[in-house]
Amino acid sequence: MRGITFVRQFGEVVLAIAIAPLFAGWIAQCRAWMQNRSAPSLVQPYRMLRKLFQKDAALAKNASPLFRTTPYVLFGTMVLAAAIIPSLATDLPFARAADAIALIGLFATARVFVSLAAMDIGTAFGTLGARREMMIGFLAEPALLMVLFNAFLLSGSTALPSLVEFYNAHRFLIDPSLAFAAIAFVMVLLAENARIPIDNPTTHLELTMIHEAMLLEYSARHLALVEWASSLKLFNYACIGFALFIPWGIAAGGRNGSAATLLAIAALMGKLAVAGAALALIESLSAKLRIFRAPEYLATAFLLAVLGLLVHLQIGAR
């Protein structure tokens, strides 16, 4: 039985690695449709990764070992995050480590490494992007923590599996505070994943770049790993949102059969399809903010999360 559990854990990680580029491709396709443009192929991210892995890497002469190892660290941290987030089931071995603080620590580790690597070469745009990335992270993490604490007050635990199991035990729970937390989480998701209105993942203007400015010196397999890690990060944030607000379909309470696993996979794919279309709609209706407006945007997300927390405490006091 324990061996089967580890096989299911391995399958969940492989599934996350495999469909993360597909999720990014689906968002790009929906965004093109909504903007009345010719949509790229759904498998375009896989083609790009294959092309990059086949190229020879070009490195700057003054690149340190940190610059070379950062793509592997980024990919490894995102894979580890995918392993501990309960996207399919709550009783997997790594799910016991799915603590909110641990997840934020993993994302912060990836941010620090990519920022240091961007400054390692000494280019102007890399340093500019690194400073902007650290500023966005500094503002987004408190808002994300408040969102998580708002949700975890319901279950009394900071572990995502405990929250999912709590939702399964209280299927008809209605808490108005979760509406504020959900809006704040979507705002943080857009900021942390370099999406509009904070950043534009398809931009070619160096002065407006944040995340892409830090990747200008990477090529070949290193760039492929960084891009794959970015897709995994977006996938992980989506799965965190599913666990916090729409956990239906995740196998919990000892349901570990094949039928429960297939149902969980089908539910995950359906939620990813809806979430990708919703993100594309938000990006199509929004305009990129100027960088000095980013603090106001994330301060709004923080205030919404705090408001949700206050609403929860007010309802609980009655």
Given for the second form:
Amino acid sequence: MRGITFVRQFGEVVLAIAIAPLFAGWIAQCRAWMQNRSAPSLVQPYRMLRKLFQKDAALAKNASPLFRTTPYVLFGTMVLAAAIIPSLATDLPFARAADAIALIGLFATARVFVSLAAMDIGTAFGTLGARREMMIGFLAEPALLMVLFNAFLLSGSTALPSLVEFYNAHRFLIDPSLAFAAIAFVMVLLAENARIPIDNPTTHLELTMIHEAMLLEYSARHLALVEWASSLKLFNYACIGFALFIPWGIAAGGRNGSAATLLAIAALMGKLAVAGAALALIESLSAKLRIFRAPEYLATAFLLAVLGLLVHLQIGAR
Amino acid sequence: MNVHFLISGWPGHALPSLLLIIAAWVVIGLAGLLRPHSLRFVAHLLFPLGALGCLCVALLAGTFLVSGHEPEVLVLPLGLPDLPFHTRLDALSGFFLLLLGLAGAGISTFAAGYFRSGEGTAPALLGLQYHVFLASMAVVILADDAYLFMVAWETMALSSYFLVTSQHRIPDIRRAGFLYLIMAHVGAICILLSFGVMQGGSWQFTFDAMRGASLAPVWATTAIVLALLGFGAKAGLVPMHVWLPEAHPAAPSPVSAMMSGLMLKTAIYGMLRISFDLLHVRYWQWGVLMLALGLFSALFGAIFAAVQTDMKRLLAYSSIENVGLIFTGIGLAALFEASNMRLFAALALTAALVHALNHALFKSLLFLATGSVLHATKQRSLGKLGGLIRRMPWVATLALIGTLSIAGLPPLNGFVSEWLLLQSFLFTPQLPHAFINMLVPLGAAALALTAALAAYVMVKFYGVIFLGQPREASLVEAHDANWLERLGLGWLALGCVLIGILPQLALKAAGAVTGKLLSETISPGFSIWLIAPVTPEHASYSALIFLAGITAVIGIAFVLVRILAHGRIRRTAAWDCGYPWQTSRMQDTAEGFGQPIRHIFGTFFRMERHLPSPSDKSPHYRIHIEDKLWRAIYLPIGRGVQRLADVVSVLQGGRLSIYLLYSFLTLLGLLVFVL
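Moving on from the form predicted on its own, kindly provide the form predicted together with the partner chain as a structure.
Expanding to the full complex; the earlier chain stays at the top.
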């Protein structure tokens, strides 16, 4: 039995690694359609990765070992995060290794490493990007924590599997606080994953870059790993959102037959398709903010989450 | 032997051995005077002996904690007639001695390789001051009456003052030392008054008597506020923090490490001793007060650390932040304890204790690393450093561990205590005070903001010093630390990693303290894999699985990339978007890294900025950032004191006849009073 759970855990992680670029490709496709452009193929991210893996890595002369290890560390943290987040089932062994707060810590580790690597070569854009990335990070983290606080208050647990179990047990519970938290979460998701309105993932203008500016010195397989980690991060955030707000379909409560697993996979695919389209819509409808509007944007997310908290406490107090 | 030993409980002998080690430290310090100018004798023989003493202290304290013995008491035949020194070893003092021993061993080892001849005070004097400082801190922790406590406290303040001003020929350092001395004494007076209040009219100054004294609510609160002022001044709580950013950069690096890593913790110890042990936390308002001060200090320290351009000042502000976090934990614990929620109080107190231990390790590590950088480059300003990871790989690697720890990243130790602290915040909605319930989650948000800002600060610290291109040509000649320094740094880094991946060790030590103070420990049945402070369903964290998972993924990814793709590398010039003439001046500076913070938190600072005009031939950009509290609180007090002194100086005529007249009038007055 233990062996089977480990196999299922492995399967979940491999699935996450495999479809994360697909999710990114789907968003890009939706975005192109909504903006009346001809869309790239759905498998374009995979082609990109294959091309990058084949190329020779060009490395700056003064690059330190930190610079070369960082892509692997990034990839490692994101894969571990995918193992921890209950995207398909709740009774998997890695899920207990970390709760939601530790998950935030894991994302912070990735952020610190990529920022340090960006400063390693000592170019103007790299350090600029690192500074901006860390700024977005420290603004987004409290908002994300407040969102999670909302969920914890409902279920009394910071472990994501317990959260999902709780929602599945109280299927028709709709707490108004969650609506606020969900909006705040989407705002944080956009900021943390370098999407419009905070950052533009497809920009070619170095001065406005945040995330991309840090990757300018990376090439070939290193860049491929970093890009893959980025798409995994987006996938992970989406899965956290599903676990917090729409956990239906995730195999919970010890249901681990093949039917439940297939249902969970189908539900995940459906949710990803809808979420990807919604993200593309949001991105198409909004414009990129100036970098110094970012604090206002994230403060709004924070206040929304706090509002949710107060709503919950008011209702709970009554 | 007329030494009167009074040992209660099981005949453990930890306390006499500890006192012997403390005496040995003083002897080691004095031994240096035999050959006052021999650096080899003092540094290579005496400092390692001192480090050995630290190890023994850690070992003794550790076994005492784990064995769970009853407190040991010993009355020393020293002190005044009828007022002997009382000492006591219990779980709380055991924990702080463990902390002192663990971090002290690393610092002393590093110090053995650090001090150079011809820098300020003679080596033997430095050795004496250093070891007296160490011994007095241990005595503070072991003292069991107000008298011995205050004597040791003052010895600690004075010996550290001399250490801070060891390069006393530089006026700035003398000024920093003076500020430190003033703050230390204002704090000491507050502590003395607090003890005076706590003895409650019985004139018994042993802690035992104070534990039993029944104080009126007003007096108990007065005592706690005085203690908060006094210990806050030593620990660096805002607004009593002003001496830290001045004194830490002035002191030699091992001394900064001792002060920040260890001395601040004696203040934490004192606060815990008074609030939890002697006064038994009676009112939840005390908890709210400590919580508010702690959170504000944490945020304040993090924001100011982010805009510093001197690496040791940056670390000093970061110490203020970390002390704030520790006080946040203590405040939460007091809040829970006063509301009769023992388990959650134990959780919060554990978080505070573990964070104190962690801070002792990683902050010492980073201060010592700045010492190595300072020796290698002669630069303290972040604007003149850079790229040292290539010249000083040992220091850079070990400092990276410290950096990641202090930034609160899993799976290192800083994360463990921050995680515990956030967990304890999650229980605040269960408090019986509706209003506090609503406000406290915001405290959690402030905590998250502080933790994220700390990461920002540490990326700046590490990135500007060790990464990028060297900002000065002279940095190319920088050399790595010597083997004693590496050993000291390595010991502290090992501590960070070990507590990070096996937090059970630190939790067990802290559990011994909460078990005695609150008669509750957080879930004693941790497995080797997992810590779950309340129940595994509620929350769990496993650093080992974390580390194993990441390592496995990295290893598999590396092998797969090599097998399926290739490992070819071409070394070229940096790309930098095709711009070929880049220089090290084009990198972001420490000032640049502070810019978003100055922009977002502008209300915290007083800024004077000088921008060059477009037509300047030799443009200069200058920015001066000042603490608003300095002008709001300290300068008015200084002016007030000056004015008072001016008024009083009218009496000081300078002529003998006038002074005789004063004496005569005083005598007359006394005669009238007597008759």
